[in-house]
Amino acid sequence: MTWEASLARNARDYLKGADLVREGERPAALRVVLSGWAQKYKQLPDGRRQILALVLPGQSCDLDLFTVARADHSLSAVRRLAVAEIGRQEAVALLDQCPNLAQALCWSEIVTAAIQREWTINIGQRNAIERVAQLMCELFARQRGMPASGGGECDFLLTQWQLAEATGLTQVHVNRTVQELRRRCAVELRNLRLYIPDFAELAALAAFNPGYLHLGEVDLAADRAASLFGGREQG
């Protein structure tokens, strides 16, 4: 049994907005995103919702299967999503047979916790334009790394409503903020893509420090576990 074979055998597709897990359910699988984005969220009784985290291709959604009796948050597809859902028995067997798998999953959780801390700072201390700029910088860096100069483009699958739910702003405020970022930094959101002509300028506006992403360390870990996180290419 290999990790790549397990990912392929347990692959499942979800449509935009479909829940993979609802808060209060018993965790049933170890989930790894193969393509698309997943979002963790909490919802209040009156319908207000906060997006807690975004899970990108190659990342595990969480280790709830091994840690809690009931999920304390929900997980859904941002848009069309492919995810591997590995049951408990198979996951335990993989951990026993693949010595590097536990290390890779542990590293994923460490980076996830670091990102969560930065999101707390984002909502607690940054103003609206800094919050949106910070999230743009993070999603770019998580997909493309830090550019040596200039900028580039990356996937950006969030609607303005989801962007509002991730940054603790209203949709109207997000719309105005995106327009302001376009004016000040020439940032563009178009056809599910984010275009940043000058990453350093946007990062300075957001006070973005990529240290929490542990990018160099992640690259080293990925090299050591290259055979573990093969999966599908992002769709």
Contents of the next structure:
2 protein chains.
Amino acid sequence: MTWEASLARNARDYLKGADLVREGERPAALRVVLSGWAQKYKQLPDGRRQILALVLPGQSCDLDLFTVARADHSLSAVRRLAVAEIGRQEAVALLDQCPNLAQALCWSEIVTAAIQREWTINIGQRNAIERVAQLMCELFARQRGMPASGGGECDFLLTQWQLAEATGLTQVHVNRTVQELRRRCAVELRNLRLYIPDFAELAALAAFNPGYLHLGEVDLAADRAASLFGGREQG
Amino acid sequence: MTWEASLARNARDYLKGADLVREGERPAALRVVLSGWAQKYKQLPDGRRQILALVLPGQSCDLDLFTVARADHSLSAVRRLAVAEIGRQEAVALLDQCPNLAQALCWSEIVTAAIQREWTINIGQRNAIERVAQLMCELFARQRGMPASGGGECDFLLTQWQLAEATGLTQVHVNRTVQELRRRCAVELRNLRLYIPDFAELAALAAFNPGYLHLGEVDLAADRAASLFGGREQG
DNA sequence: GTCCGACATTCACACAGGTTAAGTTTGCAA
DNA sequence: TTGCAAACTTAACCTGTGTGAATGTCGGAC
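Return the form predicted in complex with the DNA of this protein as a structure block, the form predicted on its own having already been given.
Next comes the full complex, this chain leading.
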């Protein structure tokens, strides 16, 4: 059984908002996003919700969940989502016969942790405009890498409500903020696509520093992560 | 060379505020806190600072930093601090000859990541009282475990200014908040000690749910890590 | 087409928390 | 014992963001 075959054989679909894992459950599978975005989130008893991380195609959702008795956060579909859910036994067997895979997962965990730290300072220190701009920069860079110059476009599957839950703002204030970004011609958001006329300008607005993404740290692990997960390659 | 001997031989002291690692540097050592607290932090270009995590005695600071080309955050001393700084070669040798050590570090990374997620929702969703109360609950539980009933006391080495940087509030508002907690007899803070008369009461104030600390799950995890990674990490 | 639900937008108003700037207390070194 | 810096308090004032509710818009199902 190869990795690719395992992904294909275990594919599964979810509708928008459907939970893959709920906080407190015992997660039993290793999940890899095939298409669409997944979100990690936590909720307070009264319903306040924080999106903790976004999982993009090619990424694994829950290596962390895999080793832990009870999930400390939930995982759900941002929109329609396809994932491969590889059972524990099969996952262990695959990792066993392919140590590069284990290394790749490890590297992905390290980058995920770095992103989580950046989200912490984003929410803790930046104001509304900076927060939204920063998140847009990150999502662009994670999909397309850092543009040498000028701008570009990429997928953007979040509603303004979800954007609010990810940035610790309210949906109303996110709306004001997105419009302000639009007014300044820093971004355009249309049809689930994000258009950035001048990336450097948006990055300046956000005080975006891409170091935490560890792009292009040509590491044995990083190198292999790209090929193993079938995701796009980084320079 | 045993682990304990290595710790003792590589001990080193830092004064309050001194940096052990700065963002952008290539971290070269594995660090373990012997006494005092260390803080991970990030700074924006204009000086706004967010404390990302606190490292308590017995914990390692930077397994993450160990595998990465350039540090994505800084590490400094909360107050006078003693750490063991084990050079890369020596660390690799130790991990090589003691697979349990690698497993333990792996587990510690998993819990650290879970704590980082909790800090994200703390800053993103809770109000000032809840944030401060939550952090106090966490620091108590990490030092003393969850009390079966009643309260207790523990070290608390943060100034109100640092508490502000950790919670995304201002120093002035932290002061108001701590006084409000005092007024409600939820906590007392004196001489670098935190006194909690009734832990359950403080936990309720904070909507504190200790699941994310994964207390008492250690053995299970070591087991699973072993099956996942064959008991050894990459170098 | 037209209906409907999901999203986005707008508005008026409220307030938690930020800002600035003094004090006051505490710890500790000389 | 004094002196000084770090830490903590207090106060007056301000603003970015939250709240609640109504309205507008768009795309897909039928």
